[in-house]
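One chain comes next, on its own, written out as structure tokens in the form predicted on its own.
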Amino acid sequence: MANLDRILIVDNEPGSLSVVTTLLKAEGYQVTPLRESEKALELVKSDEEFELMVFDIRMSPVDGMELLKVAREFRPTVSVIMMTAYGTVETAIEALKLGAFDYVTKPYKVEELLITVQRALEYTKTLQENIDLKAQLGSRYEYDNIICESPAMRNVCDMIERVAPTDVTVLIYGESGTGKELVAKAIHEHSHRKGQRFVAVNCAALPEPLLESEMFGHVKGAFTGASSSKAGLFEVADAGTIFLDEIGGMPINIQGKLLRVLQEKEVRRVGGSENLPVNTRVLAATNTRLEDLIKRGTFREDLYYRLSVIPIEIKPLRERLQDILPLAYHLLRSELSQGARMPSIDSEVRDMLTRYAWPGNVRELENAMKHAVTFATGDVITKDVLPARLLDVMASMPAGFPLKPGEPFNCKALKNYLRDREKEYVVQVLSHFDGDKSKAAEALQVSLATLYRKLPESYR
């Protein structure tokens, strides 16, 4: 019977390697045998999945102990068995201290080896199930349905707590689908205005005349079809909060009127002559850098400074990998009917979810979980129930290189490719330390000057 467990065996001795490989294959395991320990070192660091690794201790140029150390660093949930013909108690203790699951000496009894392998595989499954269960039980850090396992999102939640009790204007920046409105609602719900209305308007979705009327209202006869007076959203949200989504798409003429509302705390309806006082807190959001729009002349600089009293940036999902699995389970839970059993996510899908770049961010992940719940037939989410687009992108990825969705696989000089990937990694590390370049340089073990040289221009 075929076994899905994958085992990597590394041994310089061809005879010993052949015997163990034949033995484990006969038991149905999927075995990858290697004599070259330097190749094994690269494989241990790669994305190729294994449930168990078996290393001979005495090898060159890379010995088994070195492989064990690397395995503990890169694959903390994969069991490792050490074997050698030169076993001593001291060596065994050292291997166990470094994190080996067990230690066998040559010549070994077949039954003893198979039992050790079985126990090691069961231990690997237990470790991975614990990680899975932890994600299922929910995030350790959650704030008003905002999953904040990553340092970047914990910082966002900390900012929400700090600004919510105030009336200060907040500008929320993030790519499409990152949850900007969710953050705005959290600010409102933790403010003294929480009992009042939260009104959202998409500034890029409405044509200029309609947007002006929606925001500021109009009087009867102000334009064709205005058969009665209408209060604008600023009046509707009086004593509450108005959320101006995609503020960068607001027409320049309306920006001037919005600036006056922020300055004077009053609105004038379209076609009216009376100024009406409003006590409305303003939260705004954009997926475009307003500084760039100012340079293009499509956004007022004075309005920008009025809006961005407190800026909050939500990092894209691809830069906060710690949030992906807790988010996936949170979204799965929200899609289940009452009393339905919570499914688990198998290891292959967990790997795909964390390697995929999520160009649509949380919104795309939510759609993927809805798709999975709709088509799942058991208690485990497998790749068969994931959206076809996600599967297509993952299938097109070169092994070990999580290319971005839609990025063509064009051949380029290796030096250029590695330089680009290096920049991406440096940016990820910088994001992990919330933009602190000194901490990022220390973690990367490079000088601050070197870090600056390796950063993309926009991050310097």
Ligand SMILES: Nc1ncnc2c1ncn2[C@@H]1O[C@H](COP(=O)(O)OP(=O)(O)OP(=O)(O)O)[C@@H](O)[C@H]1O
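Positions refer to the first chain, counted from 1. We call the rigid core the largest set of C-alpha positions that still match within 1.5 Å between the two forms. In this text the structure is predicted, and so the values were computed from the model without any measurement. Compared with the form predicted in complex with this ligand:
- Residue 296 shows a C-alpha shift below 2 Å between these two forms [criterion: core-superposed Cα displacement of 2 Å].
- Once you line up the core between these two forms, the Cα of residue 99 ends up 2 Å or more from where it was.
- Once the rigid core is overlaid between these two forms, residue 75 counts among the residues whose Cα shifts by 2 Å or more.
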Second form
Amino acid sequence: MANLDRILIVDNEPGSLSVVTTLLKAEGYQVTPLRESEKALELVKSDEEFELMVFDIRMSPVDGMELLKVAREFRPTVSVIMMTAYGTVETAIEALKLGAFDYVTKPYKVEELLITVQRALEYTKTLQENIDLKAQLGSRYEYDNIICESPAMRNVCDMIERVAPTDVTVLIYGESGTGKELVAKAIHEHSHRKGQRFVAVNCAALPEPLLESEMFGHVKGAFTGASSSKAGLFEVADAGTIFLDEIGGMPINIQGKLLRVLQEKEVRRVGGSENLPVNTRVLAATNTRLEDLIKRGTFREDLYYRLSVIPIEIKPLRERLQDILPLAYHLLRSELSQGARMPSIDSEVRDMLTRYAWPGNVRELENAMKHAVTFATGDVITKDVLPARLLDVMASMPAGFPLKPGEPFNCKALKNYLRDREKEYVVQVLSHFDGDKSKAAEALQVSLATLYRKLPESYR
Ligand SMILES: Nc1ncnc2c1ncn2[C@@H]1O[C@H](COP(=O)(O)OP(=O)(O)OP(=O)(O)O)[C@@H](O)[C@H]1O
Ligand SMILES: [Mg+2]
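Show the same protein again, this time as the form predicted in complex with this ligand rather than the form predicted on its own.
Next comes the full complex, this chain leading.
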């Protein structure tokens, strides 16, 4: 089938240029190959239309990074893929920061290249479909209920804004409690499907037969107990959105069926013979890397590529410190009963909140704020109303740890650090036994002589 997508490829090296050109032409794309990067510079600035640009990084007289910068300026809605040889990956990462869609490292696998091209083209479409909507949307960050102060989270909000108006499939990745469902709902709420159903299904929670009939429905008599026919969630969410949560836990048989639904846009109820057309947008979420599951053979690679047309990654809370306090205030406010005064958070607690690692991410912070509101008596949130677990972890952490990025730090040799910590611990144990050295040595399972050596002089 002829493909109308136009791709500009710029590479000084004739061999590599001709290989990529042949590959993409074979896929039906309209390819413009160019060896002279100075000509490419003119072309990028011209009116000639492209849906995708592919630049090699190392070129002269104009290098790929320069072309990228000009492309971002002149064609903000056209995706750019960078090609890079091994050893220049740092530059490729730099390119991502400048707005490249992705990069491909030479030598590349053909499939990898084609998939990147496909995804980049999808991305161009979402960007272009969005131009008009952006004007209607007004404010860039008008997501009242999503805190996105950190650059990482801003990026997520940007992505929501871009993908929401399209029907593209989105795969949301994030550790437990990072806000995957919130993001999925925001996509639905900002789409033309708003007002239609948003249904969530936890793909890891139901046994295979139940999940299958839940998703695709069943006809009467399809299995023992199927006394009447039932529509599946794909049908229920027709014209709306289905959110496939914990997709990594979906049994492999159902993965095959889902793939077919995505391809054909039709479902067949369990036991049925009819295919019913459905127009349901699919959003999926996972807290395990599907790439790992593919390697283990528990997740279908073809389904992965179908689902992750646009991937959105939500970073763990500990990697986006700027969000912690705004989130804490936001969550605190939503826990207050109506008319209650908004308490302040004292500086010791603020410090703890930003130093704690939040293994349960935003959900854990939410629970901590619930706890605080329940136990707070005055207008200030102090340390004593935080959950015990959090206090325990903070108490066992040496002062000043974990370090905040950019914080000045006087680095000690590891053995000196360990010796200091050991001394503190031995002193604690000794005071627990009221200074009885024999008992302390016994508890620590060391000889009395060793205990003496490890104690600070004033305790010997
Ligand atoms: N950026 C944010 N701004 C405001 N609230 C947030 C944000 N991120 C998460 N939350 C809140 O944190 C809670 C957990 O979010 P959510 O349920 O979406 O996470 P999840 O990734 O789906 O978690 P799980 O993996 O446990 O299913 C929700 O109450 C959500 O509203
Ligand atoms: Mg969830």
